[in-house]
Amino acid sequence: MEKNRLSNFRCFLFLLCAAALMACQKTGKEEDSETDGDKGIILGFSQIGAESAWRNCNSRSIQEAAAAAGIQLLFNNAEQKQENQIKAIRSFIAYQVDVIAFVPIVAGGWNNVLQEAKDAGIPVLVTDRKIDIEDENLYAGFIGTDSVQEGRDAAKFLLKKFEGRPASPDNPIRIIELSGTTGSSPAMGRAQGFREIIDQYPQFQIIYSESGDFLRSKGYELMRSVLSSLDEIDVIFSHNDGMTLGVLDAIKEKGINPGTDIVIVTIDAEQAAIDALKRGEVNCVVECNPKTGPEIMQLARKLARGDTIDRFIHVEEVVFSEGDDLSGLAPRGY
């Protein structure tokens, strides 16, 4: 009888063990599964060029971010054309890539290209930029920054600013705003973020608005021309860091102290301008992320699955402004 039993026990702790070991032959096929869906992702990229040390970062997150998630990344360069992207998009539609991710040059003009991608069953993933298109069920989302958000916050720097300045139309704040490439949202949504604020103020005007495309040599260009023809500014808004950098250089040279003679607040937090604002060059600084590569690779995991993701991302970002301590803040890393 005692024998029997230590029979059958044994039997037990064998199918016990047997039962075990399936269970976890099972779950390790599962996950291997599951980590083989996400294995061999293909994704294509369309960036607009390399017009920043901004731009430049955002690029770099994003191939580090793919190859750490073990996606393969089709990378493009549009070199600052809208045409080139479109054929990026084409390009990577014949490849036939699990999703396709593009920062758009301007607003305008993707509809056709986009209906190519959807009748192909390739989801579209919107960064950086938005896009105005008839048909918002031809991108899946976007992921990026709140424009006029940003244009918001400059402008709700100038009234801390100028708070204890009278208000009068008659002794205006004169604001000039060197605005980013034309059509592009970044320089739709920070115009009017920047005038939902100050349109309510009669004593800020707005006496000169021009596009310097987003490039230190264009800001330096026209900071020099506007400083030949005009005596009198008090501020100057310009939508990114890079066109901000050709200002300080334009307005060096005429001996003017920037900061303290004309008030400059800027948009990126590029390292160039928190180092600016910490002189005293730049009055404040508005970030504008630009690390979003692991955000995107995970979008594009989803959209991969055939997952739905939420129709618009924002990144979060922080306003730096003079009087802050910034001696404890990380190094921007672009």
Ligand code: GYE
The other form holds:
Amino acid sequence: MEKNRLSNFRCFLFLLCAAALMACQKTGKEEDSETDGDKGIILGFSQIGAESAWRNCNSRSIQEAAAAAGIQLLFNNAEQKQENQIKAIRSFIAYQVDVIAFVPIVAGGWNNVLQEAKDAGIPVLVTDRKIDIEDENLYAGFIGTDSVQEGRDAAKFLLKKFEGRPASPDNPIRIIELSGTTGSSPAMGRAQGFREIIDQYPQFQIIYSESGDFLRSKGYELMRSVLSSLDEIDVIFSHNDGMTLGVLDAIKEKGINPGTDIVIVTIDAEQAAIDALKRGEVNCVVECNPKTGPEIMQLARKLARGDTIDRFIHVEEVVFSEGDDLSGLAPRGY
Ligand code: GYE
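Next up, the form predicted in complex with the named molecule, please; the one we just looked at was the form predicted alone.
Complete assembly follows, chain above in first position.
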């Protein structure tokens, strides 16, 4: 009961701040309406939280791009709770923002609130993670990364890595999978893409798969548990670098050499993972680009003008593998 009251109080505070902002912006907006351009656009953005360096970079990219574009941003951090995202989206509707954008923490459960946004005539842009929804017309489009392709890229590296190694279903290449947040599109997509490839080669076997929720702490805990119960591990496929950093801590505690004794494939390409790749502790890093702020602002402008946008926009991503020349790689920024 206490927690609920606190959460409602927080939401009230958020609404109050939004009202204050809107009050001054509304007058600002009316003044702006005389000026051309998009200065008066108000974008409501619901971010899921701050669970990883990737997420924090994604938030910075959005906030900096909004400031650069002169777009007034109402930014809400849902602290990993879908109900907080739904509350935030409802508050954006109440204040009649021009556009709503959000990262759906999980794929399901958005029909009602997106119907409310549609009924209010506010276009919605889905970013980073995808949603499962009956009526695709309830949102204008998606911009983000292709999680299924990221999973395929991880598996294709393993095919090359183990090419020629004698293996059979009786003497398999044993894979541990640490997956992301259960029910999230990146976790489902990466698992799907990985299996699309691996399942064609029976010598590869996933002997353990658990969700580490994209968290370093859970990656560490899961890896300690795996190392205490399984002694023959060939590969770790981790859905994000945050969990991988926890995995590295747990492996090194056991005196095992990551990247040598156990092949490690990870996704995101944050600086710490690239550094581990350079040290030979990780073998493959699949990029997942968090810096989509500028594109999000361009799309918000279009939607605010009533323009249509492409349904699915996937951002460019690369794969970094052991042996690559990374000397010219710019700092990752996350
Ligand atoms: O891989 C992870 C973050 O939604 C693609 O969420 C994103 C994932 C990313 O916590 O680091």
